[in-house]
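Just the one chain here, the form predicted alone, laid out as structure tokens.
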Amino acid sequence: MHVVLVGAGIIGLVTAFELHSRGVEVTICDPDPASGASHAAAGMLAPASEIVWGQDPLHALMADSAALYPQLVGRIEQVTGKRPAYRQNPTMVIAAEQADRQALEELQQVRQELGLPSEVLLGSQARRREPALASNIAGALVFAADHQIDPRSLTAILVEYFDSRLVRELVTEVLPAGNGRPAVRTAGGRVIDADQVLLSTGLQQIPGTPALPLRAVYGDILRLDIPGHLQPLITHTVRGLVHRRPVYLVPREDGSIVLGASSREDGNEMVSVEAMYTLLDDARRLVPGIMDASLREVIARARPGTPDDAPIIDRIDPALVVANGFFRHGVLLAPLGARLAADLLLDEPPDERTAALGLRRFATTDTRRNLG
């Protein structure tokens, strides 16, 4: 079997790896692989500390996918000889002041109901573990099982591994299966036949495919270089609430810190100065030492969000599957999303989790009829 995957973000690349591991021939089409939201993402694998109200089904998917990461990393290392930058350091969620502590306690109730273990710390206890924390923080929770991976490391390994199977061109059309096999046409005029096509194109809409209910949610994210004499500034991934605004600091192996991230739907593709200032100001409230850092990079990327913030993984027609709309959780959900998409492409017995991720959940009666 030959599958053409349109889109080489982390979802497309990990799905290609999953298919290839099952003996499937793959071709991946993308003019600039791993340059979108995957390039900006901090890579927190944090099903417990990512919890928000009213998204219980999504939390279960996140926890299931996080549990698959050690196996995925091991398989990639075994096949490619290179290990992605996967760190199993715990996550500490901090309340900057008493009002934020109340919000933290409210969400802690949801975590307890879902059976997610955590450790409650006073501010003084948190500072003993992370001396760089501000002296006036109100409290913290520690999630030992919330880890991180550097998405740039993971995608770079897979892009190199699939180099001979990468077509670095934009797909402009998906052609119907006239002879029983579908095909895609690229901007350069190439027509690539396939047995199946997977669309993981983010916000790009390709003619000949159903429109997806996606919205662009922009995120601004910074990368900071910490002076050598201060490294490591922090050892936990630090997530915080400052005036109930979320902020995070993710320490990398080289001593740098990823600081993020805003969430805005203003249509501005450029970095927002207001968002950047707010992130820096909130982060210094938690970890004052970042004011000694140098700014290595600041970028903005759009994340494809659905109306319910859960992804769409669905078969659209006998030759076309879509895996899209992963919003803020594309990195975390990549292992599970890849398995579910690969099962659909190969007509494996359906996973019960896939039913809740179908496109039809957003459709009107007339649209459902058109989708079959």
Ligand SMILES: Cc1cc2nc3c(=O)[nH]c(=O)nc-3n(C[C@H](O)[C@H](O)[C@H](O)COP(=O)(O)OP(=O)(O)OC[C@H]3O[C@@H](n4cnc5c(N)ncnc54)[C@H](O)[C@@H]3O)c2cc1C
The other form holds:
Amino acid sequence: MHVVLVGAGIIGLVTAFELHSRGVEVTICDPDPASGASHAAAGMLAPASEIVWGQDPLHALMADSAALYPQLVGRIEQVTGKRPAYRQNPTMVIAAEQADRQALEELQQVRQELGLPSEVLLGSQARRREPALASNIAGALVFAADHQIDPRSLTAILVEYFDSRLVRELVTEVLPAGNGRPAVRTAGGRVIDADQVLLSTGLQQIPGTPALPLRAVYGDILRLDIPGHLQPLITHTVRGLVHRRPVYLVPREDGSIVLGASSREDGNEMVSVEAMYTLLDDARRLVPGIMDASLREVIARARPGTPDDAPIIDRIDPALVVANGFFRHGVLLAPLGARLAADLLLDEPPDERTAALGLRRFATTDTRRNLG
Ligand SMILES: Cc1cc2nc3c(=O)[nH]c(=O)nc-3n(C[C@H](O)[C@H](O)[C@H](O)COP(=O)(O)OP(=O)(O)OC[C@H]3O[C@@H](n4cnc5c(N)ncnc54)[C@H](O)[C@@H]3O)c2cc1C
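Would you mind giving the form predicted in complex with the named molecule, to go alongside the form predicted alone above?
Then the entire complex follows, led off by the chain already shown.
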């Protein structure tokens, strides 16, 4: 069995690793591996602190996938000899002011109804645990099980591991199976035969393949270097609501901090100065010490959003599977998404979770007919 994976973001790469672990031959095509949304992501694995009211099916996927992370990281280390930067530090959600505290209480109620444990702290208690927090914060919730991974470390390990299986070219066409095997054609004119093809190209869609209902939700995100004498500035992932605007600070193993992220649907691929300014201003209200940091990087990338915020994992035709639309949670959902996509590619008995992730859930009667 030979699977060609088109797109080497976190979804394509972790699915390639899953398939490879099951003894499948893989070829991965991408002109610039791990340069899309996966390059920007903070890597919060936050099924509890990121839930949104009314998205229960998505929460279940998020929780299932978070639980798979320790095993995935262990398997990657065993096979490659390199350990991805996975940290099991807790997450603290802060209310900056009394008005934000009310929003926090509402969110806690939602979490309680879903059985997600959190610890409620007064502002003073939160500061005892995280002394760099501002002196006037109104309160906090702690989620011990919301962890993080540096997606760049994970993807870099897999890009290196699959180096000989990587074709660094754009795929311009997927050739249908017809009576023979399916194949992909690259911009350089190569035709690569396959038994199955997986499409995980994020927002870029390949002409001739079924159009996916994706929208670009841009996120600006910063990376800060903290001076040695202030490290570690924070030990929790600190998420906050400042005037009801979300902001987060994720502490990396090397002492740096990832500060994010905006959410824009304005079509601007460049970094937004307004978004960057607002993020910094909101973050310094939670952790004033970031004003002593150096700005290492600021970038913007687009999250591939779907109409219901859940991914699309579906078989499109007998030789073609799609895994896309992971929106805000592609890093978190990668282990589970990879398993579900691999099951589809290998015609394993269907997992009941995949039924809810099909493209048909968005189809009108006409397009449903076209989809067969
Ligand atoms: C600012 C920001 C912060 C985020 N934070 C988090 C977070 O904390 N936690 C979380 O879980 N998620 C987070 N996300 C979301 C997460 O980054 C995405 O859901 C995830 O990266 C999607 O991965 P992907 O592999 O589908 O897409 P991508 O990473 O975009 O990869 C797609 C790949 O396909 C390749 N490609 C495109 N077209 C072709 C073609 N024709 N031929 C070959 N290759 C092609 C591209 O070069 C690219 O490498 C964040 C996103 C952003 C923008």
